[in-house]
Each structure stands twice: as C-alpha cells, then as structure tokens.
Amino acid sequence: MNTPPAGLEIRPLTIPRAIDDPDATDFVAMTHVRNLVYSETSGHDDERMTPAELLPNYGPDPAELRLAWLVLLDGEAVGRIGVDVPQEAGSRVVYWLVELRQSVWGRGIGNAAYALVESTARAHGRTVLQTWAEHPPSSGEHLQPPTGFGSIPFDHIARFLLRRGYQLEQVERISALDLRDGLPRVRELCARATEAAVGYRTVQWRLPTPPEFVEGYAWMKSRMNTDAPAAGLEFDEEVWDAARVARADAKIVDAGRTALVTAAQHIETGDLVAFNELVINNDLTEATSQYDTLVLSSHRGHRLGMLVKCAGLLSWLDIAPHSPRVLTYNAEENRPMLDINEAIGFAPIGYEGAWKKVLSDSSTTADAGIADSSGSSGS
C-alpha cells in the first residue's frame, strides 16, 4: 500500500456564512478542485458550479448530515472528500465521494481519503456505502452489474473500488440533447403526447414552489427512492412536506439558479402524478441539467413523461434561450425513460457506475490501492 506524503493535509471544511466572508478561502478552494476534477473525468465544464452556486447545498439540513474535508499537498488543494448522513429513520446508508485530481493519483492520497470515508461511516454506526463515479469511455475490458443492463471500463476507478470491497449495482447513462436546432421534434412529440394524455393536463413554475402544489409535489419527490429503478441500491424511503420542499427550493434560488418543474395533474382529481424538473446556473448561457422526472406508478402508461420532458423543454427555451444543451443521467435498464429520451433526441456522452459495499466487523480500509478515484458526480 502506498504510504500518504507527508505534505498531506485532510481537513474538516469550513462551511462559510456567504462566500466573501473571511473564512470562505477553503470554500472556495474545494469548488475549484470540483471543477477541475469534473472536467478532467468527462472531458466538458458542463456541469461547473461557482463558489455562490454550490454554498447553499452545504447549508443544515435536518433530513441530511453533510460532512466534507478539503484534501492539500504542500498546502496546494489537490482533491475533496464528502460523507452524506441520511437522519431517515432506521437508515442503514451513507453515501461518499473522493474526487482527487488526476495529477496527485497513485500516491496513497486516496487511500488516506478513503480510510476517513470508512471510519466515518462506522462512527454514524452505517453498514452500508455507496458512491457514483464517472468511467471514462475505454476500449479495454468492461464490467457489468448483476442487472445485465449496461457496463463500464475496468478502468483504475473500478479496480479502486473492487479491491475495497464494492459491487457494481448499476450502470446510470450521461446524455446530453443539443439544444440549438430549436427542438422542433419536440414539439411534434410534445402534441402527440397531449393527445394521449386525456384526462390530463400540464402545469408549470419556477421554484420556490406555490402553495397550491406543494402538498402534490411533496408526494411526487418521496417516490423517487420507490418507484426509481434502483437495482441493488440501498435507499430510504424520504418523508417530504412543505419544510422539506421549502429547503429544496432555497438550494437553488438562494444560489441565484432558475429550475422549472413541469408536473402533470390528473383533472378529474387535481393530483400532481408526473414532474420533471429543469435547472440552470445564474449564466443562461451554460449548460442547463435535468434532475428528477417521474410519473407515479399508478398513472403510467398515458405518456406522461414524454408529456412533461417535452412541455418543459419547449417553455425552457423561452427562459434560457441561449443554453447550448441539457445534461440527464438514466440508469441502463429504465428502458422507458430511456425510450422517452432517445426519441426526443438525447444521445449518450458518458456513463457512471453505483458502487455499493456493505461492511461488516471483519471490513478493512487497509487493501493496497491501485489509483485514486474521482467519487460522484453530485454537488
């Protein structure tokens, strides 16, 4: 095993009250390795956040612990680590990164990271670990989860991960759809879904979201741990209600980003059954990313979500018109998600494993490492 060098640095990061405050230098030095580790994995900025954008996801939250360390080598910041603490009750999970640049990988830096990640998880007495790396496209070997859906490279990030214990559960597609061609596919498959969808119509709003839909939307996101394929994951079941939305919401306008959630409502009933939501940076000219979508299992089968991808996509155009494409990511074996998206014309650009480890007393962080990898690709 690769001995750390003894111009490591692992420490608690500081979470600042705003990013001009004294004490947000680390903040901002672990917004900027993000950044730099994102481009090098995928190849694209697409999904680079500033200091101000990123800082309200590290605010308390009462469903989540959040716990990060800034990673330093001679006092330079080479890399990020982050635990996440559901407070669901009864929860077995965490859920970690570890993102170190390329430039440091293959010198005991990420066995020291992930022996932090091991203990901390074994602190908040969870048995279960589970992370999201991003596999670079390769020609070599591939591997496959136990859902035959899908693979990724046995790349250093894999054999990181295996000799530590993991199991590849799920493979999740990166797409992207160009967004400059002015989607005129879209709208023709925006009204063939109206068509179908009787009984149904569209409703939309940019977040915060109004009081009439709170109660509905609450519902919709605490489906997505349920009716989301999730292989062989591990995930809470999530209780939302208004505060929760409320933080949700402040996540993104307190960070001065725009989000758009298109929600289908059943007429007859007034219930929300289907969303998908939308979000872009305060720069309408980047990348915009497709975070949730879902229609409830008890109204599929109506194109719902073809109904609700389509109407948002064509409203988004009015509000960031000048946004080059829209990022999504799938899991390989949501063939109708998948379906949907294709025939809109979104095309893969990269894929990302789900690793998961379930620990027991004779688990051990002490294997010899063959790389350090870049973790999840979440905030």
Ligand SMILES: CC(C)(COP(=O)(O)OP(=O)(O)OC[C@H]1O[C@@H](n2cnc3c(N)ncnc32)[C@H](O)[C@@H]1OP(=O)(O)O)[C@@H](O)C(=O)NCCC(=O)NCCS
Contents of the next structure:
Amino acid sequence: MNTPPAGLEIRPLTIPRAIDDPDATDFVAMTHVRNLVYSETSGHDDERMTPAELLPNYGPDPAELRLAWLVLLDGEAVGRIGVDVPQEAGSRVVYWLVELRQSVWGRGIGNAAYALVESTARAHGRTVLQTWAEHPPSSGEHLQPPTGFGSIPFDHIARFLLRRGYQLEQVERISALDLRDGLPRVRELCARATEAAVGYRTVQWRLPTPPEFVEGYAWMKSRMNTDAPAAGLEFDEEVWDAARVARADAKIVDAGRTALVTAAQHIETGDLVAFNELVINNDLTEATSQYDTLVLSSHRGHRLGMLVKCAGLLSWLDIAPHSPRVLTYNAEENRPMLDINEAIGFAPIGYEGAWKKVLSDSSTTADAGIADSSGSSGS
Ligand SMILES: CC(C)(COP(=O)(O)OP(=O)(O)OC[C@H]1O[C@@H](n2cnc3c(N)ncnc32)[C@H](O)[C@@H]1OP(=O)(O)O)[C@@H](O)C(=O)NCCC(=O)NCCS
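Pass me the form predicted in complex with the named molecule as well; I've looked at the form predicted on its own already.
Expanding to the full complex; the earlier chain stays at the top.
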C-alpha cells in the first residue's frame, strides 16, 4: 500500500438546508464530481442529477444513517465517499462508495478513502461491507461471481477491491430501452399480459402515494429486499410503514422529480400484489430510470411482471414524451425479469459488480458513533 499525496483532504460533507444557501458549496461540488465520475465510467450522462435534485436524499432518515465526505486534492474536488448504515434492528451491514475522478486514480487516494470506510463500519459495529461498482467494458481477463451468471473485467477497480479482501458476489446487467419509436411491441405485449392476468387489474399513481394505496405499497416495498435474487449479498428485512413511504416519496417529490407507480391489484381481495416504478428528473427530456419492480411470490405466474412494466411504459409516453430512453438494473441470474425486459426491447449497455467483505467481529466496536461525519451518501 502507498502513502496518499500531500495535497489530499477528506472533508465531512456539509448538508445545506437549501441549495442556494451559502454553505451549499461543498454539496454542489460533490454533485458535480458524482456526475463526472458516472459519466467517465459509463460513457453517458443518463445518471446525472442537479444538486437540488440530489439534496432530498441527504435529509435525516430514521431508517438509515448516511455519512458522506468530499475528497479534495490541492483544494479541488476530485471525489466523494459515502457510507450508509441501515438502522434495521440487528443489522450487520453497511453500503459504501468511493468515487474518484479517473485523473487521480493510482495515487493512493482510493486507499486513504477506503480506510475511512472500513473504520466507519467498525465504529458502528458493522461487519458486512457491500458496494456496487460499474466496470467499463474491456477485453482480457474477466471475473465470474459464484452465481455463475455474468462476469466483469479484471480491471483497476476489481484489483482494488480484491486486494482489500472483497469477493465478487453478483453481476448486475444495466439495460436501456429506446422510447423514441412509441413502443409498438409493448402495446402488443401489454394486451397479451392483460388477457393472461385474469382476476387482476392495474392501478396507477404519481408520487406522493395516495392514502388508499399506502398500506399495500408499503408491504410490497418491504418485500423488495426479501424477494429479489440476492446471491451471497446480505440485506436486512426492512419494515415499511406509512411514515417510511412518505419519507421515500418526499425524496423524489421534494426534488421536483416525477415518479409513476403502476401496480397490479388482486380484484377479489383488493390487495396490491405487483408494482413497477418509473422516475425522471425535472428536465423531462432526460433519461428515465426504472426503479423497483416486484411481483409478490404468492402471485407469480400470471404475467403480472409484464403487465405492470408494459402498462407503466405506455403511460410514461404521455408523462415524458421526450425522454429518449429508460435505464434498468437487474441481477444477471434473474432470468424471469430479464426475459420480460428483453421481450420489451431492453438491451444491455453495461455491467456492475456487487462486492462484499466480512470483517471479523472482534475488530469492531458496537455503535460507538462517529464524530467527524455530518452527511450522507445517497445515489
Ligand atoms: C476504485 C477506486 C476507488 C480506486 O482508487 P485509486 O485512488 O485508484 O486507488 P489507490 O491509488 O489508492 O490504489 C490503487 C492501487 O494503485 C497503487 N498505487 C498507488 N499509487 C501508485 C503509484 N504512484 N504508482 C503505481 N501504483 C500506485 C496502490 O498501491 C494500489 O495498489 P494495491 O490495491 O495493490 O494496494 C477508483 O478507481 C474509483 O473511484 N473508481 C470508480 C468508482 C468505483 O468503482 N469505486 C469502487 C466501488 S464504490
């Protein structure tokens, strides 16, 4: 391991109340560096957010302690660090990120940043450290996860994580769907799924969630961590109530962003049993993100996944008619979901590795707290 450069500063991120407040400078710089790193890695700008759009993700949240730092070299922002500490009872995990501009890689900055991640996890008594990294495509040697599905290049990022004791647990496919042709295939798929889904109907709403759907939506959100393929990753079972739904909604709505939820309702019971989320920033000409999609396990086999995805996309053409494409992330072993996406027309544009390291219990201090952090990581 190497010593970091002399001009390196890692500064706890100040979270401003509003983006035009005088103390918002570091938050604005953090957002800027975030967008640049994502663009450098993926070759597109579809993940960009404005500081005002990102800010609501950093408000206090009883479900998750979010810690963040700005990385500066000779006074210039070159990266960011985030550690999210879920507050579920008995949680052992943290989710972290270290994201640096490519121009400063290989100088020991990542190493210094990562030391802070691990000491933060230890200080909070957490032993399971997990992170997701997009690996730009490259030829040459590749690594496979134990699932046997997909691979990522054995690149600078992979070497960095492996040297620090991480294991590649899962590969996620990033896919894009071109919206500009008006989705003729999707109209047909939607009609067929509607025919197959006897006993169900679709219901839709824009966030914030209307009161009549809060309970059903909260239950489905709580199943995301338990019902999606997790490979060797560790996820806490999350408890979602009306207050948590309202907080999650506010992170999108307070930023002026638009989200459409399309759900399948079991007509006989009125239960919500499947859902799909589409989200876009304030600028409706930007790319769309598909967030969660889930069919509750007891209602699988009725084409409900296809139904909620297709119905959502068709409505989306009216909400954001100039958004050029939709991005989505799926586990490479999640064949049922990939089958639906491929039929709709999604095609792979990149791959992410999901990495995990387990610390030995003896090296941690149970929830000692951390004095030098004020922010949160967020997406
Ligand atoms: C992964 C990432 C954080 C690594 O950061 P980095 O600053 O390049 O990492 P470092 O320079 O500290 O360490 C990389 C290697 O370069 C070596 N190195 C450092 N300075 C060097 C130098 N002057 N000459 C040669 N090698 C050097 C280090 O020893 C280290 O090797 P090691 O892993 O065998 O110890 C960075 O590439 C990045 O931000 N990637 C994009 C986001 C991402 O994928 N993050 C990870 C998951 S969130």
